[in-house]
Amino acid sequence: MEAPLVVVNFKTYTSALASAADRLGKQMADVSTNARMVAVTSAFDLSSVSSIDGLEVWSQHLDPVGQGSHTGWLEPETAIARGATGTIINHAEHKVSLEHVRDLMAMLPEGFPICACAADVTEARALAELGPTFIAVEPPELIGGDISVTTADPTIVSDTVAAVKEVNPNVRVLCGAGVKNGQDVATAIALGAEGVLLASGVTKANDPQAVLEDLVSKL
């Protein structure tokens, strides 16, 4: 098995953007652990957070438009000039369609890690088929809440997995929502996860750096 990833989407919240990113980035680089950690970033702070050692960064989303007449759009060959090595795509909180993840798969280099979020086991199946790096399921109701998927729906961590694996073996899967230490992390790999994908339990920490440490302690 490869290294587990603890991916922490930075979404846009104050403690993660601009000079609190550069900060946060430099705390998980800091972080002595076999994992892969991941910081998803949002666009404008790619450039400055890439910049850390030992940290790899991805983007918060991609559209699949090249360069040119597409105002507002994040065309991917810009972000990967500004330090993206990965990106998520179809977070519960900026879904699209399949055919959008299949025309930015169709668009990024050989080797470019996707991650493609799914609220449940249909979802995700329905990814799967497209063949993307990673899936991450994470159900919407516990975004962001107090109790970890590993507990209040572990079920749906080994269901996905079972079908995801059935689709595409090759895909890895990850789970999120409410992943808050190290005991859900190790829940996680045991449910057959190969990481978490989490955000507020990292970005709104009293101190980011001990849950960073705890959230790696049991791997």
Given for the second form:
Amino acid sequence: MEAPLVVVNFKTYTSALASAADRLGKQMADVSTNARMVAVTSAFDLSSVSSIDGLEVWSQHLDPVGQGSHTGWLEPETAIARGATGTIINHAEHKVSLEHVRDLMAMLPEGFPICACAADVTEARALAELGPTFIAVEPPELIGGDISVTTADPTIVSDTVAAVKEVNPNVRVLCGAGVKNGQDVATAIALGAEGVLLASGVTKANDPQAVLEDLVSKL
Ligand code: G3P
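What would the structure be for the form predicted in complex with SN-glycerol-3-phosphate, given that what you showed me was the form predicted alone?
Now the complete complex, all chains and molecules, led by this one.
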């Protein structure tokens, strides 16, 4: 199995924007682990955070638009030029259509990881038909909460893995919502996921470095 992923979504948390994004990115890069650590930053912070050695940086969203007369969209080629080496798409907090995901995938370079977020097994199955690199199942009602999806609803993780692999065995599954610690990560892996997507467990922590170290402590 490839290295498990720990994908930290900076969202627009004050503790993960601008200079704080740089600080958190450096803390992630300093974690000694076999896991694949990914920082998912605001578009405004891509350039700065991607300059940190040893850290993979993804965009929180991208739009299937080219360069030209488009206003207010996140254009993929410039995101890549500014340091994005992957992206999430269709996050619960920024939903898009299947056509948006399909059209965006057609514009991205070969091997550029795209992680499509799904609220449930049904959406995960539909997204798997498009063949993204990753699908992250995240029940919206658990996002930002204190209970990990791996505890609150473990079957959604294992059912999503089964459904996605049935549609396309090459699509890799992550899970998220409420993930807080190394036990949550270990349970996610035991349920068949290849990693986790999280935010507040890190961005709202008193000691983010300690949380980052704990997240990978059982891998
Ligand atoms: O993108 C991951 C995020 O939606 C999960 O949020 O705060 O429950 O870890 P959180």
